[in-house]
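First comes one chain, alone, set out as structure tokens in the form predicted on its own.
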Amino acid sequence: MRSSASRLSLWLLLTPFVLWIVLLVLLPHLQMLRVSFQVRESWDTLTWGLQQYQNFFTESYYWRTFVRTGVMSLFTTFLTLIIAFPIAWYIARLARGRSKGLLFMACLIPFWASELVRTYGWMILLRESGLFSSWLQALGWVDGPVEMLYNDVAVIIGLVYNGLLFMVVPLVTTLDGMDENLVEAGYDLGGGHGTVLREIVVPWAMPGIVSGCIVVFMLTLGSYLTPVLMGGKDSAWFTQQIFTQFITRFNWEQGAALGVLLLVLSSVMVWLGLKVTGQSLRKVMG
């Protein structure tokens, strides 16, 4: 009787998760894959083929945008890691008592607002009449207003800011469990700051590094609002091409193919990251 009740409780707990995965993840992706192999010959006639994928490789704008998005996502992920690591180290190893919670809360508070609100906040700061332009003019470094929006630097700033928390959290969790004696032993054996960081801290934090990089890379690769708003209409982000095919041109077949390709790129990069770092998905995701 108790065993049956335990199994029933387990199924009741798993049912929402299973329904979420099947209905909102698995089935939509399978449908998108199916649509990507359809070729519309007329408004009411569909056949099967690889025409949508051929279009991707023959239209240089598609694959150039695809490569550009992948490269910029990798660079954004790397930059986010470089910024997040010292923050996570300070919170996990140096902060004590209430200050640790306050610092972690300071990282969390901006994410109480939506991505749209955060992006508009950066647009207010970087526009011609924004705070940064006003400071530069007040300091006498420029003669007139400076437009800092609608370029790759502005896009990367927005993407790094939006991904920072997702890098800090796994790093703090990993570094918080590191034995302080390991670091002290490294210094006692004559290691410098760089040696201790390379030989002790980074290997220990590797699961958190890989976990954070996976999440930030996938979020950056699939981002739409930040590249469009901060990069302008010529931002050339791949998700913008998918949006254009689905919403503007009503070409669902081509949009589905581009979506599948983006999913493949994301999956391949995650697999390569795990292989290069020698980590497993189970270990990285805890």
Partner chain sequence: MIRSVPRSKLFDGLYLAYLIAFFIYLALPLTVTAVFAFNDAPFPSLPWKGFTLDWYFADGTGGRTGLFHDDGLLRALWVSAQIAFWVTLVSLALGCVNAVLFERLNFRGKEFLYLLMLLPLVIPGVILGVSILVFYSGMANDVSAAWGIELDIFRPGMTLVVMGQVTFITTLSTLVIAARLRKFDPQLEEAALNLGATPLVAWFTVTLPWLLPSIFGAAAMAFLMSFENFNTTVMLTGSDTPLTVALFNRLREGSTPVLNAVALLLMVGSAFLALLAMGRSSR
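The form predicted on its own done, now the form predicted together with its partner chain:
Shown next is a single chain and nothing more.
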């Protein structure tokens, strides 16, 4: 009796979970994979083939953008980590009492605004008629308006900005739990700043570093808004090509193939990140 009741409750609780995962995650992704191998011969005949993937490798425009997006995302992730680490260290270890809470809050606040609002703010600052340009002219450093938007540097500034929270929060969380005696012991044993950082602090913070890097990399790789609005004509992002195939050209087969490739890239990078650092998805995400 008892066990049949618990069996029943297990099935009752399992059903919504299974429906969600199967209907919204697994089936759609399998279908996307299937469509990516379909080749449209005419408007109503389909065969199977690798046509779309061949297009990807033969059209240099596709794979160049793919590589570019991957490399720039890696760079953005690295930069975000470098920028966020001292801030997280200060909040977790050096700030005291009220100022600790306030500084942490200050890091959270910009992320209550949406990505669109944040990107828009950067556009107002960086564009030709923007604030930085006006300030530089007022200071007499430049003669005419300067365009700082629509290039790779602008895109990276925007992407790093978008990623910061997802790096600062896990870093603060892991650094907060570190025993200060460990660091002191490191210095007592004759370690310099560099050694202590490398041998004690970084290994301790590794779960936070990995979780931050995974999320930032994934968000950057999959972002559409910031590269489209802040990037120039030459700085295409891979998501832009997916969007074009689906929405503009209505070429779902090609779009699906590009989507699968992006998913493979992000999965491989996440997997590599976990493997290399010896972390598990459960530990860094859940």
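Just so you know, these numbers come straight off a predicted model, no measurement behind them. Think of the rigid core as the biggest set of C-alphas that the two forms share within 1.5 Å after superposition. Numbering follows the first chain given and starts at 1.
Novice: Any CA movement of 2 Å or more for Arg249 between these two forms, core superposed?
Specialist: For Arg249, whose C-alpha is compared between these two forms after core superposition, the shift is less than 2 Å.
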